[in-house]
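This document opens with one chain alone, in structure tokens, the form predicted alone.
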Amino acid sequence: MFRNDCSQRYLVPERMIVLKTSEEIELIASASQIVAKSHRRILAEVKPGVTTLELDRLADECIREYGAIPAFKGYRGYPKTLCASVNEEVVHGIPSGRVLKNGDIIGLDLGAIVDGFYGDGAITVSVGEISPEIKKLIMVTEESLQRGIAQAIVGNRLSDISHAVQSYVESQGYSVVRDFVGHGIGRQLHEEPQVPNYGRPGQGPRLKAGMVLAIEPMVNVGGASVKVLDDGWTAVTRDRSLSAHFEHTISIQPEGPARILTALKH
């Protein structure tokens, strides 16, 4: 995801937003399905006693086995294939020898490249048994993503997505992260426009068929503020409250609802 740049949040000229052809969208969809299939295999291995480095190795194996290239490894110097963010880690947790414990939650963010086009997705899951309160955090974050996607239709404004996420999250007593935002995606992992998870409705570019976006709410139990640790990547909540993260890559259709490219096809 982009670091938030408030100065250009909704001011990006529409000419800077690259509309994709149907052929390009199918390549993004292929990459996105590899993300979804890799998530399914990684999820089956999330359990107490597993290290985040073991999950990273599996992610790398899966993506390559499906014929794609890991999108994150080496991107701007990031050292791993998977972002594995545990508990108070919001995003960009670097896999390591950290052992997962019963009651943890972990965000699993990964990307894949197929024929030069990117797919990107994230899920947050439990490790063993978690409390009803933590289950609610995960459920609200995932639902906020669906509410944002529901606004991704031709004729709406970009901030209609943002407002749908924020209004639902805050109605449930949580806060949305503002330091990191979603983004356009295609031949580059991060393209215009930025897609914040907060804002007033009716602002920014009109949504058009051919736009492909990675929408990704990051939701905290406590305050919205985060900080990046000394490793230069791992972002944590300043108050050390729990955080959850979900992301789908979607394409805006000429008519009707958005197509969720990272939704797993059975």
Ligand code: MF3
Contents of the next structure:
Amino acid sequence: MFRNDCSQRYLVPERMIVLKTSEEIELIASASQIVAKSHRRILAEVKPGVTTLELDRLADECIREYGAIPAFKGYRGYPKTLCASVNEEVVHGIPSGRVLKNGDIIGLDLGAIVDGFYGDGAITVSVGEISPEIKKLIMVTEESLQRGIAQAIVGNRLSDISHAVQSYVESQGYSVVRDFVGHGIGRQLHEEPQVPNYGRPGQGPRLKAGMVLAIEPMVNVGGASVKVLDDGWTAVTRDRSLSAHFEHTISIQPEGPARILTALKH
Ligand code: MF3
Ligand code: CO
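Alright, leaving the form predicted alone aside, put up the form predicted in complex with the ligand.
Below: every chain and molecule of the assembly, starting with the one above.
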């Protein structure tokens, strides 16, 4: 979501973090599994020659076929089901007639609603063959998400997640985007708290069982700065360096590691 997003402050009274019951978490889990299953099917169609609009159609078809509602279409006027962000596009790329070519990378961000509850997830994948350097960007971004999730345990503070992501990404020579952040999720796509991918450890609210978060590092090869194109959505790196994005919806458990709701169950 956007940094310092104020709109939802009117929707969630007093900027509270809404804890979820186990029944509510199961609904978020259902929505999240539909995201994961849809990702798998879209992924199989990512190849040179395919347009991002074709991937969007497939995403829409999958989510509806699984009995859910696409979460992004119509959200603040976003026109599509999928966010398809190619190469230097960071997030919120709008599917179009753009044809994917060998060596591209593409972020596939998807949300679904089941019985009024949201699931949100993103993966970045290669189109055909990519260089080892680009492969490293993707692997580091995914690993940074895992390191963030590893900190998502009762008793830790929110910024322990942020710090784990940032310190790993920077240790690998990349930068984390500041202008967009992760978020709480539940009856709204974007709830409190914001989950930045940077910061000092030990800050912010304490993590409690029943919190559900969408953690979503965006990692650039070059500088951290991004700008939004004239379409009002597509965020690109200012220096046009490559960028990757992964996102999981997770729940904080009473004990032990977080449950990764968007991880595909077999
Ligand atoms: N995962 C992204 C986010 O949380 C996707 C939102 S796309 C939008 O910001 F269209 F719904 F905004
Ligand atoms: Co999100």
